[in-house]
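We begin with a single chain expressed as structure tokens, specifically the form predicted on its own.
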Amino acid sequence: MDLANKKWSEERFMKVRKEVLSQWPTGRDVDLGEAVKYRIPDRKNFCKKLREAKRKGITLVQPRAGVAVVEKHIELLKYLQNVGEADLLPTTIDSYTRQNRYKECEIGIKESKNRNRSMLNGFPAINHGVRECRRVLEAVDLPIQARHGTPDARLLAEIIHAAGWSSNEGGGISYNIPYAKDVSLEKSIADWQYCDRLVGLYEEMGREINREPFGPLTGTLVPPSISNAVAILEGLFAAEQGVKNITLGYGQGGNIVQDIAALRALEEQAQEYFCAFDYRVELTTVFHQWMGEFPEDESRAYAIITLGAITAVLAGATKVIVKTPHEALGVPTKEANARGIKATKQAVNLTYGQKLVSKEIDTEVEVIKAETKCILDMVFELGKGDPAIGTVRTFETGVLDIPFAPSKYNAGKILPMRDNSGAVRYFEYGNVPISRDLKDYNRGKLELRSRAEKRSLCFQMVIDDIYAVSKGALIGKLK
């Protein structure tokens, strides 16, 4: 195996990035010297906004957004911005980006033109370039963060950082296994180490970018310790390549105590391998708002999307990413997406200044942490103390598995379910290497569900929990 988690030379970055920024024509106007000499306003820039979030303890607030004209692309974040009051804003790439597709791009491009409305679900940053992407940055008064889902993002992270663009989402694991069925492990997180390490060599010339991995992965009853692990693992790849400033996230399960607890628990255990290999970062926390299905009735949605908000305040997130009321029913208009930034935003004041303290908290994070643990110290032990290499092997042994991940290199053999207070927990563990007491921890808790509705734990009540919630409840009970 050729991957390792150690930071590129530049001999190997420089020669692998002659390469990249040959895969398509706009990659010839990426000029690094001229990128780092633009000068970016302190109100445009992630890293500021949110080391200042985190010193006042409040929760910012940004959506999702994208459309394939540069033109509409910056009426629509200018209206996110002015109406909805976003206090960061996305730029979401379109599909055929995120699988280095740019020739279709092109066509989505001239067609949207022609029908005057978007024929691409996001923006293709690489085919508008360093100029285009330029000119959406000058326009707005905010940062701006590329949000996508590909397993291959060095030419899209080329151009937005050379186009001032602040921060970046994904992750070689995060963007791979829940996003694509053929990539491999070692390619995806080969290339995002390239990503990483372009944004370490931004550091040490002096422009900070923020870089954030993709916490909720499937969205779909991910167990935290599932997802912290991964985000934990995603962050040790981007410190090592000289990115200072990470945003580790996590994705709304829908009980408020798990959820507190899980944000709480990959902080501080976050914290504690950024120290153990002398990483020295700046830390922040994404919460993202639910991730599964959404139900039609706007005023259901409303009530999801205000839950997401209290939890991420109560949380301690430095941000939150905003669901809109139109979930259910495909790509929103900017005016759904206003209303669900607006909704959002009242929720984060009402709830600014408050914190939940209990020992049912305290027991989750422990709980989390000590199974986060367990898989990270199969990774070292499968890695021989390299994380890249080790979550390679996990993945390949199921040591490390992702719900209802369509990649070919996910065992897919957990199962997670809700217990009766609807919290996620494993039902089946594959191979995932978690302590028999956890395992009794995890069982105990189901079976109460089981009493409760007397019917003895199966898959079905796995189906019913997928459902659920876009038909009203946390828990799929029967009724």
The other form holds:
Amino acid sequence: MDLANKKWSEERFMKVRKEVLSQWPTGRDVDLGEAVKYRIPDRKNFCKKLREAKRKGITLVQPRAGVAVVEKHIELLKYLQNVGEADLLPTTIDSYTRQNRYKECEIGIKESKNRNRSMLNGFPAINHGVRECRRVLEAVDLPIQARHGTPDARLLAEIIHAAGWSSNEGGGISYNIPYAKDVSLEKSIADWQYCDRLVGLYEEMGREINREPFGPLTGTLVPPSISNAVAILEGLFAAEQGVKNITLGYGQGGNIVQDIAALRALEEQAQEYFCAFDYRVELTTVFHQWMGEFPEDESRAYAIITLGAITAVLAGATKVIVKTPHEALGVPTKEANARGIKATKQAVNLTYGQKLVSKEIDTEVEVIKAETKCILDMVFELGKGDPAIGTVRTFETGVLDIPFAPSKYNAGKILPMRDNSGAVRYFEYGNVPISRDLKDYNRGKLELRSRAEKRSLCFQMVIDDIYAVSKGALIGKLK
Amino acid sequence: MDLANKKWSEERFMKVRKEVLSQWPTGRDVDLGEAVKYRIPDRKNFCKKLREAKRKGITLVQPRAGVAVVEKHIELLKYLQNVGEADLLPTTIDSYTRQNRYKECEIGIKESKNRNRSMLNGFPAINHGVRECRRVLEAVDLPIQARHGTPDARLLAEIIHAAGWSSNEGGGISYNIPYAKDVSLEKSIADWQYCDRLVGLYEEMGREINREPFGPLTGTLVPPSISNAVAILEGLFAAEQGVKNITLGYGQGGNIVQDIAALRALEEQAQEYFCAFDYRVELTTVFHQWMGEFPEDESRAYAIITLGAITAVLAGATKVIVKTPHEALGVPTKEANARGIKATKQAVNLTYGQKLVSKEIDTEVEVIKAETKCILDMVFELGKGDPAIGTVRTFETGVLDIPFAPSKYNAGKILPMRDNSGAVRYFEYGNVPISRDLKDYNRGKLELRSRAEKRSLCFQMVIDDIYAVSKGALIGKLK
Amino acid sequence: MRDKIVLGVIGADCHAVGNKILEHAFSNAGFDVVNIGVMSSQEDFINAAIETDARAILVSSLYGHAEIDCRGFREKCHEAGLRDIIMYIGGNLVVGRQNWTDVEKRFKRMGFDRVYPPGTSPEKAIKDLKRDLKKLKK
Amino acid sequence: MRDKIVLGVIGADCHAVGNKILEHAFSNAGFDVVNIGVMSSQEDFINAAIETDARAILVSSLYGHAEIDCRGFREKCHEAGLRDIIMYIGGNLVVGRQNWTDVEKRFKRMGFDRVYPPGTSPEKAIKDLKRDLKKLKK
Ligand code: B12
Ligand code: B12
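Return one more block: the form predicted in complex with a further copy of the same chain, after the form predicted on its own shown previously.
Now the complete complex, all chains and molecules, led by this one.
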């Protein structure tokens, strides 16, 4: 395998770059020299905002949003900024762009204009090109980040960073396995090395850019040690390519103690790995409000959103990504989106300065770190010390396994399940190399539920758990 | 003083009763013998529902609601039951009834019918009388509780219990000092002894009825030890008159640790006092979602409602009283009311089974209990062992003092303030006899805030704190 | 000389927090505030205004019964000889959420000079009152 | 003999959870499910249906692009000789929240026999499919 967790040479990068920029006509407009000179005010700089928030112990609030047509997208972002009072802006990229199907984007843009409603589920940044993306940034007063789900985001990264967007979400694992069906990890990890190297280059030329691996993966009952292992790996990949400002993330599971513990474990353990590899990175964290299925009822959605916001603060997250009361039904209107932000801001401000210290949290931190270490140890072992090679091999063997993921490069053998307090545990391990004692811990927790519900642990309980939140509870209990 | 915490003789009760029942024509329809025979199904029995919830560790959800006209009130309650999925029903009584101004109720009812909108802020149960109140109960499938704020609720208690409503909120302190201007405590405590004795009589005749002192008082920055002291006193008053099923309450302050601690302290300490006096009562708890000023924005209101619901569960409350997204603007429509319930139910079900154990909580429990004991010790001292007499004397001397209360029988000398984590502390003590070391604890916490905000502690901070939640934060910080 | 104003909460309404803050704010702003507190009747307001020779009556009503409580208030002021006293009202005036322009109209028709929606800041009313008093003095 | 059905998620759509549950539910209900998974093209569905001689095609689309992705689907089935194959579609079919009857109409016009709103339970579709198949066999 060609892959290695090794900083790309300038030669290799530039060679690939030529090809990348020719993938679509707008690639021609990318000019690195010009882009570095383009001045971005501090208030639109993702890294600066995150740094300040971390210093002050504040949790910033960021929505998701994107529509097909530039004017409408600007209107949307301004609304979220002015009415919603967002702290950071996103631009969610549409699904065709994510699959590099730019021709279909053209159709989507045209029809969106004709019908005066967005036919795309996001903003097709590549089709719009550098100039238009810059116009979006200039129209707002906050930093913009691209949020997507693109296995090969090389051209996208070129265009958005040239436009001055100072953060890019994604990673070679997290934007492949949950988002694609047959893209190999060799390819996606290499393609994201490109994205990271691009950011590294900008850093070397004096422009700060933030990178954020996508924490929640499939958003559906992911055990914290799985998503933390992936986040740490992607953090290492990014750091190796010269990325200096990294935000690692985690998606709300619903059990407050486990969620607080998971984010704390992630931050501490990632820092340990960065130190071990001597990477100097500025690390911040992001907490995603519930990424699984939502109920249709808006009042119920608000409750989930608020629980997420509160947990984010108690976990000490640098930012929180917001869901909306329309989540179950479809891409939210700008009004619904703003409502999600407002509820989140209120909750964040109500809990600002509050801390929870508890032995239970400490225990969960230890458990999550230990499980994560089981996985990462095996990654390094199979990769003979190289985490990139190790990642590919662990997925091949099902050592790393993401529940419910669509990719054929994912074993799909593990099954998660909630315990009796709603914490997500391992039910089936597949080949995930969790140690004996930790398996006992998981099993013990699940047994309590089994006893409480008077049913033996079974696949139906997993299904019940998937539906539970949207049906009004955390745990899929028998009535 | 005539008052004493002593079970009323039957003779005394019956003598007063004659007078009470003649206060308004509908009093004539109250027939204790008939009322005891009137069968109430288990599902409409407050005591049974609470007992079962406590056993299962569930937090029940109860709204507030009441309109002037019977048909509309039935429609409202059925909606909250069927669409809102409330677990327990209320009937909020209008403000004229609370002041025994039944003639004004007549006007309100008439005009409400004419204009086809409620001109009263609640249900005038006395004017409607036993038969109509019973019609309300028969139209629904859940227990009904009267919720009001009536210093002299004797006739009201007679009518609602005769109608089969199996719970009554209130107490001689909590429905006087925050709700009236010049009703003496001697009178209100005696009048509530009557209400409690009536419940005691029902119990003796085999009908279970729940009583619930009103925990939140003015709902505005009340230090937990003040409201807990009042709740425990009213619990003792009720128990002495033969009440067997008591729910003690507390209004959300906003700091999660303090709120959990306050409810735990209340339950434990009340139980200690009941034991000391050899009262056998079944004790449950109620947590009130934020009782202070709300923001007008509905999304923000949802966040407060949800935080309250979550805290209620973490605190182990037997039930939670729900606010609505319309709170800041006016009595909610039935739809808005149901929305508040749904958000609460979702939050309650998401957190069901979750527990928080922490040293910080334990410390706060100790502090609150110790402060409460300082106050109660003085009540017993001034009352020469009688808590009723002691209550009157402590209010006279400002030993018991409720912040922002309208009553002229309240000293109004204490001032509360939030500390840097949002917990409500004593800033000015007036004559509240908190011991030196506890004062140091309070002061220490406030000093942290003073330093963080770089302003010395002052009255403006109290005002800022009053407005804070409605302006989007817990603490009234300088920007 | 400081202008005298009568402040209070009308009817059977016990909401005391806003009243205390309004007293504080108007005093700080240079008014001589006669605060008759919660649960005050029309007569309480009128007597206080006559006794203290007040320039304005500031009525609060939070609990929703203001429509009933304020009926005939302006007329009674007239009868009592308070002819050009300024009358403001604010709070949560009606039961429930209603169209604000309708509510305002209703209360203006009842004789209030200014009618304030829920959540009005004291500062706004202070500014208005200073302006209205200046006009009156001219 | 168990009825064969083809199941999949159309277009560039990666939502896999519902697809896995549908497979489980339809199998349990006695169908022989050919699950082509996420990110399947019209051709993928058609080929699978032809190969397996399926009675029905069940299309999921969660991500909002179904209108574009399903264009001409029925016609292509016809061309491929799948003349009376049953076609269902469900999920979050359009971008955003739209009037459901409009959406349903739009997709029926495209040739789908049944169109399901967000959050439809598998049980509902299983019942419908059994009924529709029975009708077809008569
Ligand atoms: C989990 C999730 C994800 C995960 C998916 C992981 C994975 N690979 O499976 C992640 C985070 C990766 C993701 C990504 C995206 N998502 Co998504 N996602 C969700 C979410 C929260 C839950 C989906 C889910 O798993 N539900 C649980 C399963 C059991 O239910 P289900 O999928 O609805 O399927 C059931 C029923 O619908 C029905 N059904 C489904 N199909 C059919 C077909 C037939 C014939 C029948 C009878 C029934 C039926 O039966 C199924 C079983 O019960 C939904 C919102 C929601 N529903 O709450 C959004 C949602 C579907 N996602 C959405 C979008 C837009 C995206 C993204 C484009 C980007 C984004 N905005 O984040 C990308 C998609 C990229 C791509 N190329 O596809 C939108 C779609 C918007 C729209 N249609 O207007 C939604 C509605 C969220 C929203 N409101 O914006 N998502
Ligand atoms: C705290 C509170 C209580 C406490 C009051 C304690 C006390 N004694 O003060 C308690 C719990 C006891 C209580 C009881 C009741 N309350 Co209450 N209460 C509230 C709440 C949550 C906050 C009020 C408050 O203190 N605000 C803080 C202060 C600073 O603001 P404020 O009072 O609005 O006053 C400010 C402005 O309005 C303005 N202002 C006020 N008056 C005036 C006048 C002028 C001229 C001007 C210029 C400005 C002005 O300036 C003030 C200072 O900034 C409000 C809802 C809300 N606003 O969130 C409900 C609310 C006022 N209550 C309400 C009701 C109905 C009641 C009850 C009848 C019963 C019930 N449903 O629970 C009883 C009243 C009994 C009675 N006899 O009066 C309703 C009124 C409904 C309506 N109008 O449609 C409200 C709106 C809640 C609701 N949505 O149902 N309540």
